[in-house]
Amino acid sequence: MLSKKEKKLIAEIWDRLKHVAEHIGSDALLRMFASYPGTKTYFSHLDISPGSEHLLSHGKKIVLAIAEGSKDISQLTVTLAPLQTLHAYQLRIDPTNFKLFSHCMLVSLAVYMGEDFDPVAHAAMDKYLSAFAAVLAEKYR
């Protein structure tokens, strides 16, 4: 699905962005909540207002998990196994939300990366985030 060049590019992007993980993640979450209000139901026990500690913390967790997965994309299922179980069996998140979030993450990446988020980076990241969302949804089958 991803070429060696794309895998390298994806890993480099996430490595470069880890220092702003909480901002990118919270931005993507806010975009998802605004575009798909139903997704907020899973966060009703948290303060998800812009800039809140809960939002920044959860956004950072998400981005760091995405970054970790990008280190060895061929092992994504193994890397994400604990998150698959958590989201499917404990949190019972609707798996559609993973796709919705990946689209919002693409927009957030475009904002943060500017011209560096060229069509090649966009296409590679779209493939990777689609795979990430699909792996998270595997336990639902």
The other form holds:
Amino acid sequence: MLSKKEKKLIAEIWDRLKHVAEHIGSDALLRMFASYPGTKTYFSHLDISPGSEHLLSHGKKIVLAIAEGSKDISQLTVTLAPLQTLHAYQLRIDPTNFKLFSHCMLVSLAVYMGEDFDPVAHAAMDKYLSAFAAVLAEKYR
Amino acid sequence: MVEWTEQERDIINSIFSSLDYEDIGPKALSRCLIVYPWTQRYFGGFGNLYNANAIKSNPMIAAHGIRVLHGLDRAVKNMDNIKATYAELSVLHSEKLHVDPDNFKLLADCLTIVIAAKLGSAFTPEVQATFQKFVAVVVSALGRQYH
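To test you: the structure above is the form predicted on its own. What is the structure of the form predicted together with the partner chain?
Complete assembly follows, chain above in first position.
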């Protein structure tokens, strides 16, 4: 459960990170590919080498969606409706992978924010990303 | 038998020799108790864990965090034999402390985040992957003697 304070903190963090969406998003993806090679199977149609156009634009897309959702967390199901359909019927990414990506996103945030990614921010962010992943998988079955 | 390349050994040794255990240990354990509050169930006798600030400044938690890091150090010094090195600790956590082994992964994840925050971009995807391989072996060894 996210408190009002936590929701505000999460929205603030993502608002600040929007302008480095490409950097953060591609970093998280690269970390996921390195630690969990099975996740690469979903990207066989793209060039996911470091710095590639595909990687940067994909990372940006993901971060901007996470940032958008953070603006009004109580409306996640509404905000994510189109992405829910996309993931359920087209992409069909096994939801276990959402956990792997979320973990790598937390690492990217720690690397980027250093000491500012304190335990309170970490807790709030972990909860938000879990909620985001759960909503994303809602239409799977 | 876990196989380690020269590069992986270098990475693990380099990470741990750059860490101040007195700093990182408390940070990792307190973060675990804050991010995953249910882990506090194992620390009933440790005094005030009422909120994040209390946890962060709790001296018993800090001391325990340091002990955990020194325990990890034993794995670093015995990378080819982690399972045997941790056999006794595994029995302790199972028979005496009754810790659900799923919790080992939670602490490992928090340690990863703390080290990432400290090393910054030096904690590259490849370094992270090696570190996560190491903690996965540690976590597995700690859960090995449960029955």
